[in-house]
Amino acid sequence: MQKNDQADKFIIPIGPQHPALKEPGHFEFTVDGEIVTGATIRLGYVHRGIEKATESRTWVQNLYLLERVCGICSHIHATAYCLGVERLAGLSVPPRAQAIRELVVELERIHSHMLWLGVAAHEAGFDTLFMYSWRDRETVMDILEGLTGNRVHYSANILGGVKIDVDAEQTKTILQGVDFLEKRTHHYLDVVTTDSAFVQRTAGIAVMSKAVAEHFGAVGPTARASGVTQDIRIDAPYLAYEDFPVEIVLDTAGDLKARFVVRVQELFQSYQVIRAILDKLPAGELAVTMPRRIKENETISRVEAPRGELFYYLKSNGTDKPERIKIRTPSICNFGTVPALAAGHQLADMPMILAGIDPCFSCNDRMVTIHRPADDSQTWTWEMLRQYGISYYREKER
């Protein structure tokens, strides 16, 4: 704890290593007694450059590379990738393809924001909701295990379709499964309504406005819980979202209430066109063949990710690899809210105020930037890194 400046107040730093955070990330928070002031962010600690790996992979062997910038949200960053890259070949993915491929994101989103109600529980002392949510999310794990082979990195998708359908009998458990789940939520949504205890942590705890929210940026669960209505599914529907639609879920409180309000009953729509989806399926092929170069043009994908609008920007330059991919998460978008509605609360309801916008470190890292003094100063190319990572690593084991 380091001493501030003004009289009688404190810097409280937690992180970047911290067993309240599941990931790295370092965070500053300015108070006086028990209340927060102030509060900075840092983040950066999980680069992996993905982005730049991508330039030296061809466009096949990059979809299984980013589907692990985030491991929850797998299926989703392959589907923005597989969308870009086949509206850059001009090819045109067979309306089955397409719809399976919605299906598997609606079942990752019921994972996701499952996966999240536990977390959220467990930073509030609600242990037995986050036993409870996270015995219920093996029912969706077992469903994304029994149709794609895997439990986390589905790989789902294949350039100009998916390499995986649905027969009869997977159907039914995916029916069975859907049913059940959509019991529990039922539950969850009256315990995070009414139980006492969890209400008095998150009813008018970092209540945001619309404006605000618009101001920072906010998107998915986040923002919708403000008022925000932005669902990139409806606003600008992708794979089969014209065919099988989901209804915007909205709250106008903007509090963490609200946050958890919005996001349970997200997951009644995904319920929904799951049962759609599964009860007209359209007949025909699985997939297009893909070219193996792609003409030089650029283009961007973007998609509803569970934490909101995930961003892809694709170039390509002539041969069989990419010349840039960016990629913009919702999580960057929704950490700026943070230090703002950090200020007036208490320090203890920092971990569900972080904790309320869902966030992923891992997947928002993208570049870290080294102060030095103005004398030694200077831009490193990649060949740079990799001899200074070479190097460093040979000394290591001397």
Contents of the next structure:
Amino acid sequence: MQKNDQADKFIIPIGPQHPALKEPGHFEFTVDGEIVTGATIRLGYVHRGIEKATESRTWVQNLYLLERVCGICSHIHATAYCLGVERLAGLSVPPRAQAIRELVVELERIHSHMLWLGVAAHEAGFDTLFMYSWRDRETVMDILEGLTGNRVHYSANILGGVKIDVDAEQTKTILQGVDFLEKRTHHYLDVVTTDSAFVQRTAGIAVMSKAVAEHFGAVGPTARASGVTQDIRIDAPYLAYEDFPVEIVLDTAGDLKARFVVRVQELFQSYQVIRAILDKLPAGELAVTMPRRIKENETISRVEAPRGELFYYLKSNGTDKPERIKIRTPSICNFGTVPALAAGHQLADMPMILAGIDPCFSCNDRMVTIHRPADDSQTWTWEMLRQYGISYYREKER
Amino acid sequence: MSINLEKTFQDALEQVKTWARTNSPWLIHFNSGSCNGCDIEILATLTPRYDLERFGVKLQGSPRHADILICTGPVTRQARERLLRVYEQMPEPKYVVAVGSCAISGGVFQGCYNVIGHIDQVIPVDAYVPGCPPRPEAIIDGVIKLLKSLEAQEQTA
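What would you give as the form predicted together with its partner chain, now that the form predicted on its own is on the page?
Now the complete complex, all chains and molecules, led by this one.
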């Protein structure tokens, strides 16, 4: 993402297979002793070509493909896609279905944030917190499994509604689980703000001002920890967020500690919303019938994934397959901040800085087109591109 | 009757090696294009509820220390070279477990332009764990079955 031409500096390559994260990404840190002076990130190891593949699958098949863009926030991808397709087809989804979707979205946010808390604590060498948070995370995994039948890819959505219902017994289990998790979350908030060894690793590290966050277009909890007031659930309510609202969680410190605090505080918002939904779950149908073909149209769909704003662009062409689907995930927005924040920190802080944005490589590895200003445009012929490729790789070998 | 001391010693050494290997295998995990679902379930196997470590299994960072390679996801064109390199860096004897539908068949990503296919088109696989994603219990079962088969191989050899 950032070109580094300082040939005389010592470069430490890390990845794509590396012990810190479970996903492949290649990093090159330029170091001066222990201090990092520059960082280069190479992504794309898990680029599979999903956007193109959607064009050869039907609207219904794409639901299951797009759910597998990311294994951590799978439901939110399916929800964003469903909301878009339903708008294209002009369907009005029953309120009960929307409320159940929101319920699963918030349960998924709990699972995602607790997963992140554990992984980030592991990067800091605080394995006790990793084990505790993952132990407690099993509670929400059990709830999701009881509700939808699967631990990871829930497949709760269908086009036009949901395929699961919540009965009285499930309500009781969910409320019990949420009570337990809330108690534990108070403990985690206490740990991340007061444990002296942990605070030394997070307080004042990788400070990102509001201006920097806005410059790089950071989204989600990463941006909110720097004081950027942006949350799609509040700015442009979707699903049932108008009836069951959340409050924005902000911090102005902008350091790693703030990112921990914001994510842990967001858990309380999720607990409160889940209780509100279960208390006043609207009665009615679960789904409406979806037509097979959708007439030519285009739309966008914005939702708040656990990592930030998730954006879908959908275009239909009158057949049972989409013309174009474009996905913009939160991780790619946040990744730009990492090289900027890395400089000046110790090499040992790098895993923490990276984990601080909650990176998700499988979401992230999409094609990106950089739009240059009009006066800077160039036309490259095939031969010019070929020559550029040859000289680029020659340069790299040297 | 003459006793081949050299052979007896070699057999005993082999037995000790198999005993050590099956009682404390070290794993390495490589994601060659997975959606993350299998990866978080592999991580979940190490955490208190499932606790894979009670079988002496340890998740390891370096391929040079590992006995078993756990692969997730279909193989993308970018990751193929790296997957081969990780496999080649592992010392013999080495085993591969393919976790998840994508690792077994390409799964939902079949036909994507940047996906070559499944794991055993690139490296040999010893055990397959199906599921999208497999439950942590299934992953543990897969690893234990592989270890059991190693013990059985040793007894017949």
